[in-house]
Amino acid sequence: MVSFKINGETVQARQGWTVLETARQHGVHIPTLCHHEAVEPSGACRLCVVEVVQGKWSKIVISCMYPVAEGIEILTDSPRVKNVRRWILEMLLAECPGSKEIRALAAEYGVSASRFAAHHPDEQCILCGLCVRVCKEVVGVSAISTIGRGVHKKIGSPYQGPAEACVACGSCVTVCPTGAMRARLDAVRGEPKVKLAHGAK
């Protein structure tokens, strides 16, 4: 077992656990968007940042991928952490201003507007890739993928048409943190195939 501190309290974790895993085991809240226990972490949204203090130095890390270590101290709501989260939320507000979830989360940190330009006022997708990962790692069909690069990146089917591999299980909709995948599901799976009754023409 590894012993360290979270917000001044000593906690224990198994070797190999991440800071986020340990915090959740001990009931310490760290906000996340792209994290889900069913898939491997990717660190895409960066919202789970915490401050690691060791001796005279400290740094900001993403808790979903940072491994625990003996003797460190984790601060989950320090002024430095809150400042970074506010910056992240401002960027998310500009990227997906149509998301009620993002607006509500931003409000918790006193962020009501973004200094960054919003180009798509109805956009809800934060491009966290959670739907892509659950389709690949859990469902095992890879019917959804990330398309394009940079400002043109979006979520859709691999060839931007109905994906024959899609089994319409709804896992992508379930894990989506903003509800954006609900509107994209029909485009990914295409028109539901109606099976004719036996003997029908």
Contents of the next structure:
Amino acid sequence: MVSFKINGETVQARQGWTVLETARQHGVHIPTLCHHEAVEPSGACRLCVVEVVQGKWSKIVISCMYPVAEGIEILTDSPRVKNVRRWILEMLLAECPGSKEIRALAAEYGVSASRFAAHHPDEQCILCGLCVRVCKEVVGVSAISTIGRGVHKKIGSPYQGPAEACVACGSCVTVCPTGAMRARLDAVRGEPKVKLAHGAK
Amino acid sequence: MSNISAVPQPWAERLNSAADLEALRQRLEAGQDPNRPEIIVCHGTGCLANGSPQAAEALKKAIKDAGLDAKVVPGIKITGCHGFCSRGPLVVVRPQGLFYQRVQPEDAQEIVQTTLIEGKPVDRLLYVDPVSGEHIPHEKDIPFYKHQERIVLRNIGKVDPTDLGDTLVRGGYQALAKALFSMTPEEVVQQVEASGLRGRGGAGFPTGRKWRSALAAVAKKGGPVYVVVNGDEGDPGAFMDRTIMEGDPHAVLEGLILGAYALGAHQGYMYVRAEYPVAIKHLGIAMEQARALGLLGENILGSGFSFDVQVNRGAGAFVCGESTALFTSIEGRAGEPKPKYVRSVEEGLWGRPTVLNNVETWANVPQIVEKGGAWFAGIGVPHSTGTKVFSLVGKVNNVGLVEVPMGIPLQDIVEKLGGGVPGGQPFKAVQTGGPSGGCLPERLLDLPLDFDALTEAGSMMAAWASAACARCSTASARARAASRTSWTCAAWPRPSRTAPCAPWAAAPPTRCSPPCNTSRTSTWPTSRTTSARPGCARTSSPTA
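Output the form predicted together with the partner chain next; the form predicted alone has already been displayed.
Let us now look at the entire complex, which starts with that chain.
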């Protein structure tokens, strides 16, 4: 067992756990968007940042991937952490102004407007890739993926047509932190081949 | 340019021992006459863009026309970049070592007549010292070369990169034979540790320590371990790695094989960006020739050690120079970086311990193994040993590639090697380290160039040094431009009031039509250097 401190309280963790897992185990709240217990962490949304203090120096790390170590001290709500989160939320607000969840989360941290230009007022997707990871790791079909890179990156199916591999399980919609996948599922699974409407002959 | 099919047949059989290699080297050396006139034409990317293939063709034709073929058989050798890119196409005539700059096809006749037949230099093609105005005939006397110390670049500009025999004559693969037959892997790691070699990619992590941690990771997790060359040089204005891969691919390959031997790796990768087609081609030829001789592949030199390597081409993503993105790209997935708190020596390519080093770092390894870590540690300054290759671009007289010992003052680079700021303008600032680095103003001119001093000054090692002078561009403009695109440095929009500041002011006229005032520069090989540059769109300029 590894013992270290979260916000001044000593906690125990198994070797190989991440800081986020340990914090959740001990009831310490750390906000996350792209994290889900069912899949490997990817560190995409950066919202789970915490401050690691080791002796005289400290650094900001993402708790969903930072491995626990003996004797470190974690601060989940220090002024530095809050400042970084506010920045992240401001950028998320500009990236997907259409998301109710992001707006609510931003409001929690006192962020109501973004100083960055928002180009797509209805955008909801934060491109965290959680849907892609669920489709690959849990469902095992990889029907969707990220397409393009940089500002052109988006979530979609191969050749942006209906995906043959999609089993229409809806896992991507379930895990999506902002509900953006709801609007995309139809494009991914295409027209159902078997009509299940009542009364069909 | 010769290729694999042109490998001289008598020695193309497999070598099975160090003695075989030595015998072959001696045989090749005996076949070369040191007094044979030889014309070396630089085929670095910069000179290629300036028309060196045409110059080489014209020289060949002129030699044939003069009927010299039968008498003295002067050879024409095609080599990698000589470094002095702003003066290209470069031609060096051996054995005298005469250095001709900006050689055009129409100069070929005169070179053959005056130099080869009459034995005199062609004055108008010689380098002119910008300070004294004197003509300097010999390569070794030119300040740009005189103040350099060439370890990594020792063969570049001297060997034909597509001919393994040429490299062997100059001592290629001697370090490999020495390591395989007289050193244990542990001793190789010890030599690299003792050399104090630090990663040339920019961060300056001690290479020996990296290898040591990889060995520790292998001991803990078991094999396999991979060695990888990072040839995804993407910083604007940087062309050190490209020059090394193009001009001396065997140095990189030999360094990689030595690293693999030290670490017990059997598979290596060279990740080269797609924008370096010549580097990819030359590495491919080098690997094929080395394989044919048994210097790569199964049972290298009959030692029982097997190692093979493959070239992976990037797909145009700058981020793939970052280790995690590079690994995912090699693994065949989208090259996206992922956050990690585990080092790649423990968990890298395919989750295995991986040693990823820069091209220049690998190219240093053969020399360290051959001459010993202590020899290498004696060059440069403590904590930053050896030499460093810099791309020197921007507002200096001598634009090109230089290799200097670590710890050399910044002033020496700008003034002795760079030849000062054009037009006698006052120096303002120099930027090192590319977009990640910083601008060093005039008051820091005494700053020694080593990893720690640069980091302390808020800049960074590696990449390039780009000077700005007071009147023509502000340092901030240079920094802004540097973060925008790579061609900005060469095709710097000429400020209208400062004509003499542009280093290309004295260059031959451009091919642009209609003629514009930004004549071509030699550093940038792409089509952008001719007509697509923004400067070329201007038809009039106050200085025209």
